[in-house]
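Just one chain follows, in the form predicted alone, and it is written as structure tokens.
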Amino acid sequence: MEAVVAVAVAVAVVETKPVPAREPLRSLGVGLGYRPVHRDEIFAHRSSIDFFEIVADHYFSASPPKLAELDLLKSNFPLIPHGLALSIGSADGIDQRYLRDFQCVVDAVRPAWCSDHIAFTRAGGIDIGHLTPLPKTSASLRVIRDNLRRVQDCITTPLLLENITESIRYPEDEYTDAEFLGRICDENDVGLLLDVTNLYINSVNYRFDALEVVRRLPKDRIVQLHFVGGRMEEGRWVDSHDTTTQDEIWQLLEAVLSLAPVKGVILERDEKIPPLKDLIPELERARDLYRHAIPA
């Protein structure tokens, strides 16, 4: 019994002790999704790039040569590992290998953050293999924030969590977008991964206004952007990650940049990808946006 008592009492000692204050993040600049196809030439455009973000998923149980390239990476320039299948909207709860195998890509990088997608990968057991989208209701915030203990528990580095295209909306939804992401945000202590193209092509697809959204969000939380073009199939915009970036969504970017503390912006391409240094230019054009909205 006496046991009992002091393992009680050992608990409520660790329940009250304060939480140290996080440390404000860094800024890391403006960067590239690295792909393998550029790995040849990314120091020859070494000033253009100020960090990368790795598809984390691409290290898990990873070959020789994958954690070469790894190490090779992160002697040089900043990571940020971004997942692609935590599911964090899985009613089925958070797969607890795919989550140590995140960790320990986390754990190798020491990055200033981590990321994935307020998404569901995998539902009644089954790996959907793709990003699909949540109803926006009080039912996936508590799902998100029971799975979002689960991987606090296990990584403390910072994480941000992007919002994604959304193939379909549902009629259950209670929240609007920038009160969903907000409240994803401020109620479990995370970042937001804004991915401006992402937004801009549900604005186009389900007719609102994407720079309203932006203005109702928490700016603080916004720490990271993604962008990249898309195109437009039978009359909907695909966010098909296989052109260069369209006017409107620059013009989307500068604006998030001039509203929100942004620390970070990435340059993604995942199709049809050019070689590195016909992507410079947007690197180039986004670094000046940055420079612009946010004094070193």
Contents of the next structure:
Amino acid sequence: MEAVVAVAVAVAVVETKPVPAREPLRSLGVGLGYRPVHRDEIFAHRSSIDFFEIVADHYFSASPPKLAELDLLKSNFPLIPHGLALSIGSADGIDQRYLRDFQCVVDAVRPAWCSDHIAFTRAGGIDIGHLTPLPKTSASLRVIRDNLRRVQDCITTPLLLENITESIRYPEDEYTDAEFLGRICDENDVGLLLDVTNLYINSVNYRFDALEVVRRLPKDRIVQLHFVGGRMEEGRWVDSHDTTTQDEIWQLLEAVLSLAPVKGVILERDEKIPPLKDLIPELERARDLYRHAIPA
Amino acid sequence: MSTEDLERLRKQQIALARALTQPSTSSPIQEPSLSHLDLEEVARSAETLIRKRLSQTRSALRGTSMLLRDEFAKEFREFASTHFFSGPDAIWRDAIEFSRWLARRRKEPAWLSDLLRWEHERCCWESQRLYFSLFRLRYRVAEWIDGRSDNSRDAPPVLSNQWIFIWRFGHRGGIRAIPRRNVAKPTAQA
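For the form predicted together with its partner chain instead of the form predicted alone, what are the coordinates?
Full assembly next; the chain just shown is listed first.
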């Protein structure tokens, strides 16, 4: 009997052992999605860029010059690796090879956090090569939870997940956008990389209030923001990532910054990339908003 | 939420992946797991994917793209409706296979075949450079030596069409390729 009590006490002690609290993330400021065409200009504009977000996939099979580039960036800027194809919503599970490659980049950079998307890019052995939206159902939440466990077993660096532009909506959705994003973050202890442009585009294309979504999100989970301009094509907004940020998106960015304790903001220009000096005014405007909302 | 829900989601994802990447052969109308979706949205997503591939292939085959202008896009759309490539080298596979496909199809102007041959070679080289890069060597050598890793995706595309290879160190220290059928499967004890 005593032995049984002793075992029960031991189990109780193990179960009540406090989980070590994660250190708060540091603020990185306002930065830029790194694109190699800007390599020669970045030091001339060093003071305008607080940090860079690098596309992790670009360094998976890197040549020696590319690795040297990574070393140069790492020595001079805080870096955040951003993955494109972790396929966290894939019902087939996580591609172990991709995860290992991603982990290698994270280990090499030792960032404050790393990120990928709430989407699937792979199914049935097909690499779609494109972020494909998930239905907002409990089945998707379960798949994300299982996949995230495998990711978090390998990568201990805090992970953020980004909302994508939704090209397809599923009639079987069980949750609203805010509920779905909130549940993913809270149930899996991950942060949210809120792409303000994607949220704005979805809100216009599918007619909902973007600000209301932000109000309903768990604010302390919103760690980083993305912003860039989109464009109208055939009556719909698309995330072309190829133009200067529109006023409506600036307004939403400002509102999000006033509501959430954001740690970093990234201008994410992917197409028709102008010289770096042409992006500086957007970075400075974002920095003004960031400093106003989140004083140092 | 049951295992059937998960299985349904898995099937839906596979069907959607097919509908997006092979729109000419896999119609969402015929697929029960997609029939409730807005087909216009699915078609638009498939079109976005083709546009993305077109833009990448234009960059890879810059000379041919400049020569053919709008014809390049027209030809690529026809090619893309029946060809799709997966994997980390998908961009190069698109360019390599499209240049081969186009060379067979178009004989005019006369210098197009020379241009395509040159660009094809350059893309093959870029693709193979991707596979033999030092980054891969640095992190995967141990696994390759042990033969634990299925590295069929590491094989250059020109070879992976016909063979599945395992790369190992040869007796002189260089890396050599061994057809998978000649490699004993690693046992649990190994």
